[in-house]
Amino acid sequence: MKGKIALEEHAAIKETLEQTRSFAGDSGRWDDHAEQILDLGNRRLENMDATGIEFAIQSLNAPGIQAILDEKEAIRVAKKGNDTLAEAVARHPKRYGAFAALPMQSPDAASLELTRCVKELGFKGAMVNGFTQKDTDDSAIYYDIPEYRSFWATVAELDVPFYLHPRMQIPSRAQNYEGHPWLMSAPWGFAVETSIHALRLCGSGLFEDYPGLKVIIGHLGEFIPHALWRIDARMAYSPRGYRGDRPLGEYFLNNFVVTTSGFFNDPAFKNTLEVLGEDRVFFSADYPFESMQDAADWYDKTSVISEEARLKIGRTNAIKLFNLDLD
């Protein structure tokens, strides 16, 4: 399928470079690993245009600014990286789109820097990676607490979509883990964290303050819509300390969407979709971390959605997210 608009494209900068050794594999990959989420030119869209790939949104990699300990770095690194990105945007406008990179250690220059991202370089919403630390290695804050209301507040404003993306829990926090670290990264910790974070979001009464919140997560919903009836029977009986007003699993289907991301099989696909809609869901590849051919052929050939679903997940949906003028 041509035309295809992707969500999940990552990119790096020199200061956020040497995160993403560890996901480069066999270290006789890094020097091509580090050329390709360092591009936003030609090899990208080589790649964008041998799979099909119309539009691609960019964002900074993972962990980034949340893995900064020092809130004035983090914001002196997340404007460096928003504005990689929007010189990228602006050499080609027609295929790149771009979420911001936010330093969520203060709510306040997390809003800031998003205001300044939407309404003066014409960003698409946020990609923020998980938790952050701030001060102390040992630290995780997440986004439900009160303190981020305020944040929630600028981003309903604006009314663009966050993108909440995983990362690796921090080792001090990981003890479930121990002799086992490749669970703690893309196999499986990855969706451990973005789940527990999202549904967070849905048990803290944030969707109640701020209704038309969209929130965008990846991998096929980070196993979320797999256990969503499952979470609301239960959930019957054992509602401790939730606040939301409405079944949890009515936040998520409202306020929630889905990319597949580097999730590219059929029976997850079909029941998510059975889940969700067609509505609700969107291509996405995950590069580099991901292969845009791997994601292309996939959903090119996949035969668990009509032509018509391919066109609307492949495409139009993400035109109408994002109000993008491709047409």
Ligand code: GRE
Contents of the next structure:
Amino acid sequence: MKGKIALEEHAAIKETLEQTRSFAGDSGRWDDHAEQILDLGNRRLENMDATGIEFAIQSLNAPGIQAILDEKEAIRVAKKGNDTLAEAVARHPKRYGAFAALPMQSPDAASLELTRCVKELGFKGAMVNGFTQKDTDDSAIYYDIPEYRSFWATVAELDVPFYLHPRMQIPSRAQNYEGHPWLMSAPWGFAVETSIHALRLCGSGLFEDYPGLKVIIGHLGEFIPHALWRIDARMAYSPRGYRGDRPLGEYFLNNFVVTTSGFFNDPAFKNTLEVLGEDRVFFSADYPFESMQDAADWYDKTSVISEEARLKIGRTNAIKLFNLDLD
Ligand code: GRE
Ligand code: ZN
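Switching forms now, from the form predicted alone to the form predicted in complex with the ligand, please provide the structure.
To see the whole picture, the full complex is given below, headed by that same chain.
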């Protein structure tokens, strides 16, 4: 399919590049991976051309700003990353948009940076990589806590989506992964950590306070669509600490949309579509951690969807969500 739009596509800057080393595959792939993730020029664009991706919203790699302990440094690197993405967008406005990286170490600084990115740089929203560390390695701040309500007020006021992207659990909190480092990252742990964070948002009353918030999660919903019925079924018996007024599933279906990033599989796609419907699912690749070719080879041919739905999920849903100036 020509004219696809992708939402979870990553670039690194010098300050965040090393974070991706362990994900690059064997050491022989590092140089190539580094070149791919640093590039926002020809190599990326040619890859998009070859796979029918017309437009891609770029974001900084994970864990990115969320792993920087010092607040001032987090603000500095976020600004630098966002300015780098903004320059790429300015060079290729018909091909790239951008999500803001945010210094969530400070709700106020995050609000200011998101406002700058949206109002001055034309960014399409934010991408935040799970919980934020701050001051000590063993810190993990989730955004359902009251201190972040002012930040969410800014997101709601700017009326832009917030993409909650995975990161790995930190070693001091990862005892249950001990001896199985593979389990901590993209094969499983990414979805566990991201789904817990997403469910915390749902269970905190956040979407009562800001009913218009739109949260995006990748990887076909980080396992939540499959589990949604059971969550509500069991919550009828054990809702201790739940602060929503309505069943959790209602918040998920109202306030979340999901992408196909890194999940190019018919049975899982079918399940996600059955639960969410075709208006709430968006094509994405997750380049360069996944190949655009794999994403497109699967998406362009999958028989799970009609041609009409292929166009919506591949393109028009994104044009609507982000008010994109594309035909
Ligand atoms: C991602 O961005 O989703 C990602 C990584 C690292 C490894 C795999 C992966 O950041 O999907
Ligand atoms: Zn990603």
